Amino acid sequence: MKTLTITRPDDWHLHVRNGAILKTVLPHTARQFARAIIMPNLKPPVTTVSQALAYREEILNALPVGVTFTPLMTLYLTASTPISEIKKAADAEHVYAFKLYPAGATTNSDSGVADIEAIYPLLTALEEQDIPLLIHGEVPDQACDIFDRERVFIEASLSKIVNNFPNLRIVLEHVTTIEAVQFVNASGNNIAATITPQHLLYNRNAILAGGIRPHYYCLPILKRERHRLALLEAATSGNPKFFLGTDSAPHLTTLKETTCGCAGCYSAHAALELYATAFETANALDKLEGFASFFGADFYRLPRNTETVTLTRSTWTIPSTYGDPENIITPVNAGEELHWQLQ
């Protein structure tokens, strides 16, 4: 295959960040996607719509002019929301879902939740208003091994979140795992998962082997190759359930390559090639349009776009960094070659 034309993608799992970072990465994201899920863990978080409403115009700000991209907006769920703040995101035009970060479990996670049932009142009022809650699935207890985390969460939460909330629509962010792929394939129609493309592409050898790789170091962690495998089995599966959500999450690179480096690939500069990579290695290209432009939107209820993308069958090399010289980011793939590209 020479070149592949599908309906114009949508990233259901996106950072951009603020400020300068938000500048520079915006446009690689909107030159591929139509639309993206905005994550709201800022720094402070936003918990509030008013506070979504005015990061979306900053964003629509930021774009490139005659660039055409829509954020689709999204609450950070903390113990302390209050109802009336969900009622009024049900009501508002440009909020989609709420995110659930444990406490501690990743980047900005220090407002999250430390007591998953303390929220259960919240999880109440999501269902009732027919709000997605998207979840970072990882227990953030420091005695539990980092590579169970993922599976440990939904043995310990997420199971009861479904049993306790049977009507309430959940994505499962970022699967990593065996574990995870079968529990949203047991559950309901309501149960739907993102998967991105390094936990497609590599296993935890790629931040291990060799030296330490920062820029492949992401929360949840690359898991083993059993877990790849299974990813890529899902996400090639035809079945709706799973759908892209990159997770690109710019760093600065000082802040990746430090004694204690950020979690976070970003992988926007060229997150269609990555899939399409992905995909290619498992002889499924003609799946790639349905986990890509379809499920997901389906799966929010949005209508699927209409514009196309082509990628081409040929190799270019990706640049070492992105940014100017006081914001620099490293992207996943720095300096490596890729076989696809975006027209």
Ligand code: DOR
The other form holds:
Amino acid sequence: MKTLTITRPDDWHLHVRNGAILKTVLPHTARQFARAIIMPNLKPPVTTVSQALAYREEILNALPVGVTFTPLMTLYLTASTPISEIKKAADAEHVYAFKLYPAGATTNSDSGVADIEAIYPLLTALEEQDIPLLIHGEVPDQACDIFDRERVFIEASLSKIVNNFPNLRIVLEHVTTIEAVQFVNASGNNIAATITPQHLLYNRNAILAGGIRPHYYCLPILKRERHRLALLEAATSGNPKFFLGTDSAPHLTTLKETTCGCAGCYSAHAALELYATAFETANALDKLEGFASFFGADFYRLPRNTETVTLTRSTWTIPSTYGDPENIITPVNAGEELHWQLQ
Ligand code: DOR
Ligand code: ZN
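Next up, the form predicted in complex with the ligand, please; the one we just looked at was the form predicted on its own.
Full assembly next; the chain just shown is listed first.
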């Protein structure tokens, strides 16, 4: 296959930050994707509709002239989110979901939820208002092995949420384990999952290949090969419960290559090409369009895009960095060759 034309995809899990980084990363996303679910874990977090609308304006203002892209805004759920804000979000034109971070689980999750059962009244409101809940599915327990935190979260918290709120639409974000795939498969159609390119392409060896490689460190952390294979099978299965969400999470190179580097892989520079590379290894390029362009829109009950994009089989080298000298970002696969390129 020399070219692959698919309906323009959407990214159902994206960090674009704000300020200078936003201006560097947004064009990469907008080149490929028509829409993206924008994560609210800014400092301070986006907890209200009015903050989300202001952030949306900042994103739209950062778009290159002539480029169209639709940011789909989310709110950061906290223990003190008022029910009235959930109702407001339900009526707001540009707000599409709430994000639940267990407190302390990941980057900028300090304002997250420490006791999930204590916020059940908020989950009742989300269920009633039919707003999707997006979950970072890891226990924040530092005593729990980092490679087990997703599985333990599913056993300890997610299964209870799903049982208690049978009509709540949930996206288990960036799944990384066989257990997550099995849980989503066994649940009703209101439970879906996003999968990142790095979790389809790499196992945990990538973080420690000949030395420490901080640009492959993200949360949930890369897992063993058998988990990667289960994710690849889910993504290429044609099951609409699994769809594209890059979790592209830019951090300045200086904040990754340091004593205590930030979690997050920057993948927006080549997201669709990375997914195509992964799907090709499974001989499943014919399944890319559903995963990238249809299933997420269907889950969020948004119209599918009508434009197309074309990938060409041609070799190019990923730059070692992006951004201006004050704001350098190192992408995942920096300096490596890719064999698919977006036209
Ligand atoms: O690796 C990650 N980075 N995982 C997350 O959940 C958050 C993200 C970020 O915001 O940097
Ligand atoms: Zn994320």
